[in-house]
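Given next, in structure tokens, is a single chain: the form predicted on its own.
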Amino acid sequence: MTLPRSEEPVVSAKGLDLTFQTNDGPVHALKGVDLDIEKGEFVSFIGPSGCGKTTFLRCIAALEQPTGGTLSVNGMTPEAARQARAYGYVFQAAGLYPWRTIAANIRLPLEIMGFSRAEQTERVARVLDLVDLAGFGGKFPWQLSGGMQQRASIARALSFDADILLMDEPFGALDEIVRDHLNEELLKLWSRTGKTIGFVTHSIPEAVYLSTKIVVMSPRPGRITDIIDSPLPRERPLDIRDSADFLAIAHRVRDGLRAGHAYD
């Protein structure tokens, strides 16, 4: 399904390289990376360990700093865009701390940046209705599953109502059941809020189920060898796994990561 265009990208990286200095020499993470996401857009990044998926993401997010090329969100530096809250963040663990409740977890953020208390509250509420969580936000941590804590990760994101969602292999160590769940949980999320995702992911199931761009890597130094863009619509069952659409693309992406090995 290919989205209307927006005049400009929300995340434009032109011939992206990132080299990291270590002790033992430079590791080429990134290189020559080219990807425009539009606004709307689920995107997702799939190739094997160590391909640079996440670290194209934190660079995004102005968590790690490209070595070249240029990179811009929202039109900004990533560095602006960061300091514009353009985005929220969704990492491979919940990460919520146990001894603040769900509610006060997803508060946290709003707390650092100055929101009202009647607000926090608002919009707190907001968001656990969001990923169906109302009624849970007086529970810890420890009280809820693995799958409920990712979802409250979400809200967390969510709360400050940045128009990007950046996942990191969100569901990775879920079940299948609850994965597959939280996926058609997902899409209903994206498509209430319109928001620009970016999602990482090992699963090749996930990224066709999900993504409306399915962007393969290769691995280190990680490089794009294809960009597909889904004709699957937006409404997905999850039985659409079983179409011949789907098939043909989990086909297609197979063959990038394969491709992607030619580079070795």
The other form holds:
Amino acid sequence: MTLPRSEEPVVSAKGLDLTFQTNDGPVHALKGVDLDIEKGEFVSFIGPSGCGKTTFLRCIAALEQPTGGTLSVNGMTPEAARQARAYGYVFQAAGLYPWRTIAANIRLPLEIMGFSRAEQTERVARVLDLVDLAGFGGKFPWQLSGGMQQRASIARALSFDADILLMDEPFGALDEIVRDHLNEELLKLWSRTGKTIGFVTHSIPEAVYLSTKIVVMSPRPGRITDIIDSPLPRERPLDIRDSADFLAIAHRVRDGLRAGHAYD
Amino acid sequence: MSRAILPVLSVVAVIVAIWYAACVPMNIHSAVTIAERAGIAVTPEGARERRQVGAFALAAQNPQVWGTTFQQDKPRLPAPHQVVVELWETTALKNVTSKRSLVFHGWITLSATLVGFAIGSVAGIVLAIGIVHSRAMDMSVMPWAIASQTIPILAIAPMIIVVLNSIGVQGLIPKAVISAYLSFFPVVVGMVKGLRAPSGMDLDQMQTWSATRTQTFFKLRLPSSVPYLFASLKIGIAASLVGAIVGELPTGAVRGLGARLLTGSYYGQTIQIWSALFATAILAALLVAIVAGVEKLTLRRMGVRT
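And the form predicted in complex with the partner chain, for comparison with the form predicted on its own?
Let us now look at the entire complex, which starts with that chain.
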């Protein structure tokens, strides 16, 4: 395992293609995607459904195989990066096992990866604390609200110290107030841990509020239409969403989405 | 719970009332004949004349003999209290080692049922694991499993007993094999469904942790299948009991609940047949209740909301 030098991007895609063969002919989920993600960045992928934002995230996680181009994660292939525990993946649903307590759910990847019993316990306590769920370890998932379940899911993805956190619409199923709160918490977590985060969303305010880099994508074929480096400071109170800078970026994202969308 | 007792008892009372009412026309011909022999006036007189009269008409003409329709030795339809008395006498009042004890016969059948259920459940689980993990097994085993259940068990049971007997296997094992034959199928179907219950997302998640197939099986698929397994086991254990009884019929067995049914029908002992049937039903209910109890304990330990 070779550690990436600091100037090397954490994720690097060059001319990435992914074509699914279906009965209705080939579907170009991704076409010619070029993107570098630097260490410590918070990158949001935004676009209408079918634009390939989730597919791109799944390619990074080696859950899909690109059909063309190159993709490296920490300087390795996605498969090798996965073996090296490069990333934690948070899905849209919390995906907690109903027969395991919250602590046991978070322990699950640690069991699979073969951490010692003592280290499992120590890590579970640490990440529960990180997502403000200390004291809820003994509860079963159904005893927690949807927002708390998703926080537990994030804790689980953090438990094995991956440098990259891949999140596929993690707050998509939650109501707006819970979502605002979790966005704020996520930013705090990001600044505390210095992780590199890839975040799929279809909410413009969410993307602008969270990201240092916003990747606007459009469908048929799935491609990147705009990459916006956010000028917002890293420290972001919720009311930053009323600032002129914020609105300007949101406007640019909306324009990008409109340009790439055919409304047919 | 207590609010349900009254409706439940009402349903039982209605069933018992219908049963008693049915005893009158079912047993009226023999009741009238017995009464005539005892010198009681009946209409019409003479067995030959009465053969032309329907059961309901005869019952309507001879209300004085209704009482005896409930207390014959060999009625066509025994009255509920006759079955209860027979059940009581052949369980509580007989030594359990006696050939006339239903507990003795019940144990013979139960032991074959339990062995068959164990074989069938283990076989069902093993087959399901194979089917879920191997496409070849999915395509080759499943059609045979389905085909096996389309053959009437009454047709195949004698063959199993004859074949096993020819290689010197007798007694409990052939019956257990027939039990297993009936009980493995619901377990296969339920377990295949249960092992495939995890969503694509659950499996993707396992993959992001580089979990092996074995880890995915024990940590995800197996726990996911538990509710399905218990649903299948409840069907399976009832089917096992049926299998063990059917296995007792073609051999002319002298022991077991099936044997009681068989000898009862040879000698027209309808009360014995009905009490054996009820013993079977009670035994089946107990077995299903035990599986349900284990299910409840297991699911509670697994944190399922109850």
